[in-house]
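One chain comes next, on its own, written out as structure tokens in the form predicted alone.
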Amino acid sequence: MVVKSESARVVLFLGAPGSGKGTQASWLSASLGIPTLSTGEILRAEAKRNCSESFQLRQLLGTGQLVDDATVCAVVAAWLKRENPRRGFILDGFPRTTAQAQYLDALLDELHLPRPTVLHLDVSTTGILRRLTGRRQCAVCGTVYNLVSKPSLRGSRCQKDGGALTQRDDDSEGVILHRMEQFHRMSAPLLAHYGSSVARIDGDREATALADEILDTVAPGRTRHLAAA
């Protein structure tokens, strides 16, 4: 019988679009030295391919619709089996439904990894709209800025390579509100699935304060050396 590693950590971020999951997952990854799986990034990369399936996926993502469970689960399983992260990993954007959560439970058992520590970033609607409508991304390197909290030093151009800063299709106010409605409708059964494993984090605070609380929740006593870099 294979015994699960007691030192491995699986961390799952839950939160509405714009709650800061990506930023916090990146900082926690640097602090713990374990990789992050962002299903959003993987699906957006897949949507850029020149085929009919990618065109359909592009339409879904552009309108804020959720990708079906089978597609997302296949993406996650392929990544985990390819990367084989024995020390653990961080999930950003998965699972979003109870069916996906059940699939993840079985997959973690198959890979002899522990059940996840679940972090729920709870952010107000006002805070979400302020963050996402101001988000801009470099068309060349993909660096993300925010017109309010993290503007580029070169205005409408990326300060790294001068690429044009663009707004993602799914960052318009109408799409954001639609995605938030979907999240709140689907999050209740998902939070119930994980029950006492969920740690609620007040996400309407400054990002570095959140990072400190998250690290203390996941790994008490650890110092955040790389998170603010």
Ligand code: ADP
The other form holds:
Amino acid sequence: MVVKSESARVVLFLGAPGSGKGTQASWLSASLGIPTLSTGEILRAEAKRNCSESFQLRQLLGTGQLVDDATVCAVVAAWLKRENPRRGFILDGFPRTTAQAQYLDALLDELHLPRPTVLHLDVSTTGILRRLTGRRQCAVCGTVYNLVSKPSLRGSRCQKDGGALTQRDDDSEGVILHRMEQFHRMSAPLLAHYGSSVARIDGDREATALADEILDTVAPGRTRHLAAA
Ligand code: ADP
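Having seen the form predicted alone, I'd like the form predicted in complex with the named molecule now, please.
To see the whole picture, the full complex is given below, headed by that same chain.
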């Protein structure tokens, strides 16, 4: 019989676009000292390459449609093989379908990692649109800003390295509404799949208060470290 690593943790964020999953995942990653896998980040990096597959991927991401299960599962498997995160890891943006959740269950069993703690970041739709249309990202280092809630001290340039701040192709209003509708349609079966392992977190609060509750849920008693966001 194989004994699963007791100290390893797998944490998974479920939340609508703009719910703050990425920020919370990076803070939790710093506090627990385990890496984060963001499927959106990896797919966007893939889409920037100069080949016909990347061109197709770029078009798909730009319209806010989901990438097919086989491609995303292959991305996750390749990352896990490369990183070999024995102490666990955090997932941001995966799984998004029941097929992906089943794939993840099998993968975790294979790696002798525990089943995930699922954090459902529940945020009202009010304000999400405003948050997302104000989101900007440094084209050089990837730091995320917000024109309203977290502007760069250097205006339209990144305050860390002066890189141009750009808007994601899928952060336009029409595409955001489509992504939100898609999230609500797809999250119900996922919540059902995880059942009682889901912890609902009220996401309509200040980000650091949220981070405290998240850390307390995942690792009671641990002190929070804020990563350079
Ligand atoms: P958001 O949560 O704001 O939609 P992400 O960065 O998580 O942003 O994802 C951006 C895009 O990447 C998605 O709209 C989708 O096209 C693609 N994507 C990311 N993760 C997955 C996944 N697990 N399955 C299918 N598509 C995905």
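In this text, rigid core is short for the largest set of C-alphas that superpose within 1.5 Å between two forms. Residue numbers count along the first chain shown, from 1. Being a predicted model, the structure only gives us computed values, none of them experimental.
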Would the C-alpha of D161 be classed as shifted by 2 Å or more between these two forms after rigid-core alignment? yes
